[in-house]
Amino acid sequence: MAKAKNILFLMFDQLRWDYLSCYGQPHLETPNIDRLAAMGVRFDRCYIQSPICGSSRMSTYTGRYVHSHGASWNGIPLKVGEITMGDHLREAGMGCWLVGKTHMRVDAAGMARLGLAPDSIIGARVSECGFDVFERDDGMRPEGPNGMYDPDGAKVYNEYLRARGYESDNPWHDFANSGVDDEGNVLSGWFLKNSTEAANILERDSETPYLTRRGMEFMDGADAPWLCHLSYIKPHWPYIVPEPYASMYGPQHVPPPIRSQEEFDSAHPVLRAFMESPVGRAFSTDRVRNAVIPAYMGLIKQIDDQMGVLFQWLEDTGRMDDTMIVLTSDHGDFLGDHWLGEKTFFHDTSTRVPLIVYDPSPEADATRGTVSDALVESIDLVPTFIEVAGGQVPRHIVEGHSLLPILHGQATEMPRDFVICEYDYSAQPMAEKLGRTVRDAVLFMVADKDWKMVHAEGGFRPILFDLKNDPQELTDLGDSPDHAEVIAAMYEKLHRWTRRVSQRTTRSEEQLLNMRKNGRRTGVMLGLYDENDADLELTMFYRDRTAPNRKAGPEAG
């Protein structure tokens, strides 16, 4: 359908949609990302499918809801057998390569059960979420009493840093994500007070420029057609950035928090548990926000500058003419809004993400520089990429919808009237605090353009926000008798979604329709009283047949 030969799929980790100037950020200019938006379509209502790295990405990489693929939190493996973006694209003749982060955890037990060796081609792809790997860097190498969070985290990047003279057993921490005082003491980026420090690293050696160069190295040597998933680690915590970005922003650039005392005092029990978590309490203080947000903004400014480097290289090498560019995030960051830190709840601060798509094809000329208000989900990227690669979207597997009709001016809305997001907090301390079992420590968000409702399993009332009259989502109407009809309508949408057929992935709709028609053509004649009750053609193999009488056994004759 499209003229793009290649796809550059850019993802940033924990990038808020409203911290880009093309989405309205008043103090942080992002001219390079804004320029991409002017060349393509900026989607204003793109929602993720889970407000945490791992499960959000697994939905993006499979085109399926969390409820379908089952990898519902960080560290929960994607099941062997789940078909991914790479599987679909390779079938259509397009390579699918990773440079950066996936947060994928391999289903080692499933692979062992099926005899899939991790070092085989198929085993390696299953282990890496369907990607062929140029360089994987999940950007996380913290260490505690029980060892490393991710022993392979930043592995190649650490080797690069040591080769550059950053000597340490963990240069990712000691240089790229920490400051240093005059005595040479490491000021760890894990402690939020140190967010005001400049990272102890030359800017070009920090994570964002490093991954930009690695992405260009891949594209420079790749055989087309390809999808390159250039997946950046920042602006995800640790919140610390090298100069000159460390000095660009200060407390005077920190926006007032989106929150109210009434919101806290009347908070739903589950939401209150998140507010009262250590992260929520920390980010509810001015000292944390004033330290963290300037560093967060500096990280985003560095990202935008690197996009300028990347886009200029694409133009200089002629790749801008035949490469679709998709820029998005896996989730946002509360940064103290709604008395919360991190990303693990359902306000737009977390679940609404930037999505900018540049399509070089002539069909997209009519929509360049436009803004779409359509309800989009991150699972829509997989079917979009399949169509760009020239493949047919397998609707019995992929649950998203292609964006090409909007990109090509053939539609203004998506074929859905609500979006879904899910969160499994069964492994989190607040589940114990709330007395929840593993089974009922789960939350579902259903939203349309007017309303957002959050359902909490375990007998809780719903949470309801009026998005038109309360776009900042400060007033919970979930216990309002005046909104009972709205709540019922939102539950109808949620229940409609839960009734969808999502696990029948081994037969397509076309195959099922053929089975309706062709069952009798394979000799199954259920319900026939007489052979003449069916067409002769269908019963021809049962007519005019003879056989010796063997009722007394074969020896009797």
Contents of the next structure:
There are 2 protein chains.
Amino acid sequence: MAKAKNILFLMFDQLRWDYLSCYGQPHLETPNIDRLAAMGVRFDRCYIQSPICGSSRMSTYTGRYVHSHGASWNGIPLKVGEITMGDHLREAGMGCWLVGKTHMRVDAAGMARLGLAPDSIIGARVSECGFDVFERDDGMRPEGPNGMYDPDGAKVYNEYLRARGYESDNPWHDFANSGVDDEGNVLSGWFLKNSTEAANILERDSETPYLTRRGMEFMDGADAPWLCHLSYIKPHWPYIVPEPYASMYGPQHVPPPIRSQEEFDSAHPVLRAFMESPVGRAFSTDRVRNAVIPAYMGLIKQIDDQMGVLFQWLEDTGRMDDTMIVLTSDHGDFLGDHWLGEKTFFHDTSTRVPLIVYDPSPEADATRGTVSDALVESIDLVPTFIEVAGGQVPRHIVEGHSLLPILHGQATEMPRDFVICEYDYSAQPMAEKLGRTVRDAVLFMVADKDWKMVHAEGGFRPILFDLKNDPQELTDLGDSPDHAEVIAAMYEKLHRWTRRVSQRTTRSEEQLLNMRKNGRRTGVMLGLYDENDADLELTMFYRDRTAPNRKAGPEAG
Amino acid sequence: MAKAKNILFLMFDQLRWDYLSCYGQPHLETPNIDRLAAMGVRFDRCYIQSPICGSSRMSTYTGRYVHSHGASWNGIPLKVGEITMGDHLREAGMGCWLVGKTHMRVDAAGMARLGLAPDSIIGARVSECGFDVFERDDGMRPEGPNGMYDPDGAKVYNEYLRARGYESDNPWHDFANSGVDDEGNVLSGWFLKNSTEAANILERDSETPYLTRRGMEFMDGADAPWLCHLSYIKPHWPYIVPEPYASMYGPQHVPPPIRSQEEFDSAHPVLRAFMESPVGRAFSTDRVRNAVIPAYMGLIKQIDDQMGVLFQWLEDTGRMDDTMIVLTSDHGDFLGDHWLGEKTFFHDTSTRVPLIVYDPSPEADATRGTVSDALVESIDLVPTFIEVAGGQVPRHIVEGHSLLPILHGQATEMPRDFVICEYDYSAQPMAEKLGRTVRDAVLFMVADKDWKMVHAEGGFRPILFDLKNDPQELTDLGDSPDHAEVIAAMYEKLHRWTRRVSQRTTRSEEQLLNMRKNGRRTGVMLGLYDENDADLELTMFYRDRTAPNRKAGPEAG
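Could the form predicted in complex with a further copy of the same chain be shown next, to go alongside the form predicted on its own?
Next comes the full complex, this chain leading.
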């Protein structure tokens, strides 16, 4: 096999790490994804940088922590000036293309301030988080009393559906994400009870196969070298799947929730607010779990089947020989575990994601089929991709580290001793309930292989989990006097990180080192009493100069 | 007097807070600056954000900490995308003009990445730190074996000097910043022994009066409302001044250095490296102090005389009635105190600067001639100016706080309980000597009214000064076991600050609060089991929709 020429960067949305059979799911067989793992390295401790779509992705697409890029919640734009995967790859000579979802929100004010036209090449890339767009599909076209969440949501896909005969102003909702009853009433996928229904769409027209085909169309016509970010929407809500997947799983496949009454009763006030939110309450019920989880499993099974289609096509077209394949997710889904729904807290359920990397190059032969328990973060993908593209990782901009040393068997650990995840709930109702300002409604997670600590801004005690002895994270030791030293050590790690240099992005490490040596060589020489304090070369520009005496002259007009 | 319509923002470079008579200098009378203090408020505890020209100024011009904007040393460009004083003021309808120095280094790579042409209006402003330029004069045109430090240095001024008959390829150096001996040899101001000489230039042609005139020329023709940043180069080195100022002060006016042998012998390793640098060693000698300090005093006396000229002109032209005047400095100068020269450490000598604000509005009458000991930072000027311009301070971008409540007698303290100053020595030779990487060659100062602590990245103990009992900062208590609690409390403040939200600049606080309430109103509704879980208005878009059944149809081709 040859060195990777192209990169197929597959992302799923809200795909929980433990809902793939290679990661241990007991009822859901995902043989195609498992096959990719057998051909590459399966990372067992990959953490995302924020348990929310947009922020997690902005970190993945910039290689920088949320605290560095600032897009700390959905709908908070990535500011103009942030440097993206696309910027780095194009500089290294590789195209960077999008097919699917990014959750990017454009910084329109910043673009206007800098006079960037959205329809210029540069403006379009800035608007799309650095990607050139083959198809942008964020997979959501909700509407409410204040208008549409995203007027461009599912735009091309809706056109496709209409052309296929799905007549509606919003076939994304009425067919792809809803069921139908015998009288023709749409059973909206927004209502969780309808997750038991089959989506009212032919399987091949549903979102996952549609995006697979769009990805193949892109790759078929693309000029190498390229990175294709084939970014699927599913198994993200609305939780509803067409047949045959709708009937594959039932309540008998739903695992008992990972939770305890004690965990709820003694919950830290911030965690408790998440538990008591409408989402937390809903997913704590059996009726919701029994309706949603089988649909969620069906969506994942459909994904795996589509991976089968995709990988076969890559084999058949010879692309498997020169294409790195990366498969991951932007965060997990609590599904009722820990009395929570959705993804917005820090248990492994949400912050740990599947990550499988297949590298076709011979250097990776030694690690095929292995599992790495190195502490990996989503921000490690950008530097990995830059190296595959033949570029040099700009360490003054990118905060992650390349995975190639692990992929090539040269290392077993990453150059870090902790991972970071962040969450900003300043724009959520629970901030109001907890009486938090927009500045103190932020949370930080710091974790190593032994401990996970969550710091809540605003005067709260921390949350602490013993990952070794309590891997299900049921017992919060944040107020345990016996763990004061552990907590202090975790705070030391957190603060080492908060103090980090993250904004000095305009001078490289090499340039700074060079300045150490050559500071005086452009003539700024300080602390010299006379010519003897520095060698001739440095002072020659200030010696042997002559001038007429002007200081005694009259004050000329 | 009317409300301030315009703002004259005066900055001096390397002007030590205690070298003005209103701040207690015993030998140097500065009656004109003192008069401004009598008309306004003199701030006694104003701290800059970094003890180095460029970084201090980038904080002053953005209202943001160095850790937020990243331009952490001279020559590290302010990255494209950072929002400046000029951006804020123009949005509020006020022009923002430069006459003099900024030390801005353009982020040429960032501009190229975004396709910003340096000669476009927007590109020019981005290049000049947000200012429209009447005259840019960084006041330095040094040259060495590797070329010129700044090819545009003193460009207009050099043309002016040549037109005035100062013939040289670099009259800035040969006349304005050098003496001359009887044989016509240039005695370069770069060599400190020559600080005893008179600059070989008519006083009226030297830099300070030149910039005063240029400032008046700008104001004379400017369209109100304007902010004029009249930014003087002096008393910054080269330390040399023309007559009559050259003869005004002598060694008899040089105060003994503030230092002790114990301070040197027990110095923290990082501080010791600064003491042992060529600059520290030079300024620790009497020959350097006796040569330099009289010249430094002469430069300040010249400044004060020029302030007399300027303030008289403002009176005569009626501008004193509608112009806010702000006078400050970008940092101080050690001048041999604490075995240090230059400005690059954290004693008050360098990090505390004069700040005098004269507000012509009647609201400020109650505070004229008063002294404030509130904890003020340079980043407070941007929000002050925005409020004077009639704008609203964008708290999600600007990190400082307006001084108007103090100026108008509504408050005596600022809304903060500590100040921050930072220094990045990664590009300096002492980083090499101390074996520091470019990431751990950074320092943070946190100070309140009682204590000042310096944290050095890279595993060092902190430095601690007791400002109440040791105002001269001679005794470092950083390794005192008796002060462990104080140190912990100062670290708590530092880390509260390092965890702050500083990059979420694309959504205002108001927008975030609004999102709390209206999250569901664009149709993303989570955790609803059925229609009964939310009111009709929210769910109406998903009810009463009909569709033909498509799920049972054949898989069409």
